[in-house]
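Only one chain is included here, represented as structure tokens and corresponding to the form predicted on its own.
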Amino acid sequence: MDDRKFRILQAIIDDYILTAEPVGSRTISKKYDMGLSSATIRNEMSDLEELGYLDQPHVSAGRVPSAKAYRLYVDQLLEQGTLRNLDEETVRAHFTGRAHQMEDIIDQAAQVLSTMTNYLAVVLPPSGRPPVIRNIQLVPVATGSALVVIVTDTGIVRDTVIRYNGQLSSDTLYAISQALTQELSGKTLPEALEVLPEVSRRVGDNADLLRSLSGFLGERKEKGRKPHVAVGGTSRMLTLPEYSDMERVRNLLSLVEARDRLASIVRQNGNVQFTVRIGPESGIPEMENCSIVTATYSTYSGQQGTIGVIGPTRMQYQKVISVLSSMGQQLTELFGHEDGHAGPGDSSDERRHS
């Protein structure tokens, strides 16, 4: 493809996402200052139609852009290296001061991945091995009940207030903090919940409490059975002119009901910064309408996290990748430090796109 016919097929995607609607010659001619009439414009968009690029709705209609031509526009942005972070202090902004439990942060993530795109975002926790313990605390916080907060070598802190009978001392509580730490540390929640009645008896005559801390690492055992999957924006997809067709709306519920299969189909694998699969390149056919932009995030620990934008194939790609970048760094500073806290994300020069 030489350079006219490429700059044509960009103007012609750029003003279909914009609106949607068939774009004709004239348009082109009218809105993009090619220096190029409407009959030259023309013949370059029936040359673009021969090679796969645009497809013609209807005989009187103008062209749309096919798979195969955003398959090169999105090409050439990451070849290009146009892309940069965009909304960078924004997305910041939307976590600052916020819970540190790993399911609140997923779940803010997607809610602020939709609203910045208008898309259907869907953000999945690391994969891999189960987090381990590194610190276990128990806080006073009114009489007969206490806050434990866990700290695991993913950075994440999980934490819930616990009831018991009587009344224990601060340093009480610490001191049992500090058995707990010992026994339960290099420990996966399972692993500890096996061995907590056994440490029980080592720790001393506090069953109660005990007891209570037991529920809780169940329930966390229970949740952990099925990975959480964060989805935001769904309304906000069917506000877009592809889903006035209640076929594709029956789609798109079907999938987000699914949350199983939407994680297996969102889910990246493999240190790349990006993969972005448009239409049929999903091998889904309830899909081949839509496109699929994927980025990772990781933790301490190395684990590595999925967070992903799905929308029409006439998707804003740069704005999406840039969100996409923007907010697998800031994830990466939330999850990536030993201590739980945010801090520099690590370096992406390594990575490679998809």
Given for the second form:
Protein chains: 2
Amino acid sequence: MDDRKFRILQAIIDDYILTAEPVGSRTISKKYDMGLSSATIRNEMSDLEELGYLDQPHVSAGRVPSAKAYRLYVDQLLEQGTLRNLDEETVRAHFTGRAHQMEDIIDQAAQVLSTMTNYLAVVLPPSGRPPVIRNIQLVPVATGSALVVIVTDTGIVRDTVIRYNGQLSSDTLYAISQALTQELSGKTLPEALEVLPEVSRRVGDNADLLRSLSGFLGERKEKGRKPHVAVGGTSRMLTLPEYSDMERVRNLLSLVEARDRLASIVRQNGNVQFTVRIGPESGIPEMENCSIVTATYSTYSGQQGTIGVIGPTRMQYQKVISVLSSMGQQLTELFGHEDGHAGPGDSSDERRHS
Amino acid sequence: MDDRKFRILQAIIDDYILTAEPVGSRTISKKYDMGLSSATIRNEMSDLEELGYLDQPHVSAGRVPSAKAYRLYVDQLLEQGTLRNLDEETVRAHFTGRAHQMEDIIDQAAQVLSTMTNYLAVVLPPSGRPPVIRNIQLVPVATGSALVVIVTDTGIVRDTVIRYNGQLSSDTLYAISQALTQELSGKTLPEALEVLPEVSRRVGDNADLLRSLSGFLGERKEKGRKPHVAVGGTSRMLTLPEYSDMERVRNLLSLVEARDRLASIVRQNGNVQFTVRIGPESGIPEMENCSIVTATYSTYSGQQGTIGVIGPTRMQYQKVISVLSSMGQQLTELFGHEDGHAGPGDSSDERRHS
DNA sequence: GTTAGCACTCACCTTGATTGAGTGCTAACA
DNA sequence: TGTTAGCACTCAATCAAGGTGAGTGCTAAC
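Now show me the form predicted in complex with the DNA, since the one above was the form predicted on its own.
Starting with the chain above, the whole complex follows.
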């Protein structure tokens, strides 16, 4: 594959990304002046098709880039690596990150990603190693019930109201809290659950309360709260010509509705900084003519989150990669501080993600 | 309008709800045996059209019920009132309400509503009078930062990490918490904000911490966290023939994406138990050929939430009304206890809704 | 190796005829 | 007077036929 072929292929991909229509030889010869006649282009295109880079919907239509072609194209894009920070300022302008709740922040991130790329954006909250307990506090809510607040090292707070028989004063609850904190801090939630019976004996006669607590921890362990998955730009996708087909729209929509499935598709497993999965590369049947581009961000506590964009295979890879890169960087910055926020005097919390 | 006309109209509506196709006179005469020939039906239909109950897409098509017709139909349904509890058991079977978080519960409710009706379901969290503070607790998170937990009478918990200079022991924080609780309990958030400077003076030398707290309360007051709106069944809507038109799908989708707008559309203002808005009755341009049926549920603290179903004007009103009614009842039951949950030994909390 | 020219293919559009569901009207009937 | 059979009429939807044009592959000349 010589340089000229590559340039022609690139022109075809560019044009197809723009128009979503099969590209003819004459278009290339005229719009992208290569100093070659359409006949020559035609010969080259024929070769490219033989090499597997182009497909032909039917004999009298133009050519369409194959997944293999996009792969080449993207690899070449990533190699030169100049695009990384192209959209940094625009992202910074749109994404303020000024919100109290983790959920609001990732919602906003998804919003910005989708408006900037015009594709479907998905943002997963940070996750990673199991959080370690730092502090447990029981706050009286009403007679016979208390709020359990567990502060972990990742800044995550888990809380639930538990009920118990009898009446305990605020001070008693505080005393129990202190005892529990002393006994359980440094442990993960499953570990805490294990030693709880023993601790219970030592702490004393509030067996009932501790049973409730144990029940809560147990439930949490097995099915932690499902993490909030932020999605943006679903309606934007419908303006694309590839989604004039109802079947595909339905597919997309049900994927978006099944958040956990969506999350599992988007989530990155390795710890590479980027992933670009083109069409069938993802191995997901419904995603055959979609591409999935993901990047990661990380928090001060070493947890990792994923941001991703899903679009048609003919997506604007440069733009998407550049925007994702900038957004990843900014989220990492934002979560790089202990309280999870940039800006002095800012109050914050990060919670509700397991 | 005599009885026979009404029966014919009813048959037309029933058939149209089923098929979504204009109904002809022969269909009525054959399928719904009225003991009348198609010619007679035709005369009656002509009258019904003149009365404004039927529309004709074009001269050689059947008739389609108008909004006025549905209104009559629904009013008649509601009048007989027998349908209320038809689906109670089915709802109970699908909707367990076994979840810790308010958000999970309303998500599940939306899910059940949409699967049972096959339309778009929306569930709004309870809202109402401003919550009153019951307990404030500061939980140490790390050096120089603490988690503020505010328990209110509605069971709502608001929390955020605040930062302060210096170092405060767990016991000191507890002492401050107790003082704050004593001073501020019984007050609403804005009231608390007002008296905080004075309290601050009395409590002593932790001016910095209290300034942070004040800042937090102030921010909360002006822009409370936007409530979580649960939506289910978006993709289900696409199977309806009325959504083979892309324009409508796009409309629907962007509405679903704009949760706050969706909430304002669904939310009931009066305190009637039911609302059925048919087509243009809603006054919302995009909803011209949709109907919106809503019901309410309430919590032990007197707050009120809304559940709603959005479907085409030709929706299955009986089914929808019956399901909504049962669900409203069950949510009211579920939130009828102080801890917001049915079932003994269940732990729970309700939070994250302003 | 490149290009002009030409025959060929095939999706897409237009046109026109056909079909069939449905109506409105009229005249006959109970 | 209300009901019905019959008939002419309308009009969306379907289908086949023909035309159009974008695009290709091949060949021969440069």
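Not measured: the values here are computed from a predicted model. Positions refer to the first chain, counted from 1. Take the two forms, superpose them, and find the largest set of C-alpha atoms that agree within 1.5 Å; that set is the rigid core.
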- Query: Superposing on the rigid core, does the Cα of residue 257 end up 2 Å or more away between the two forms?
  - Reply: no
- Honestly, after the rigid core fit, is residue 118 moving at least 2 Å at Cα between the two forms? no
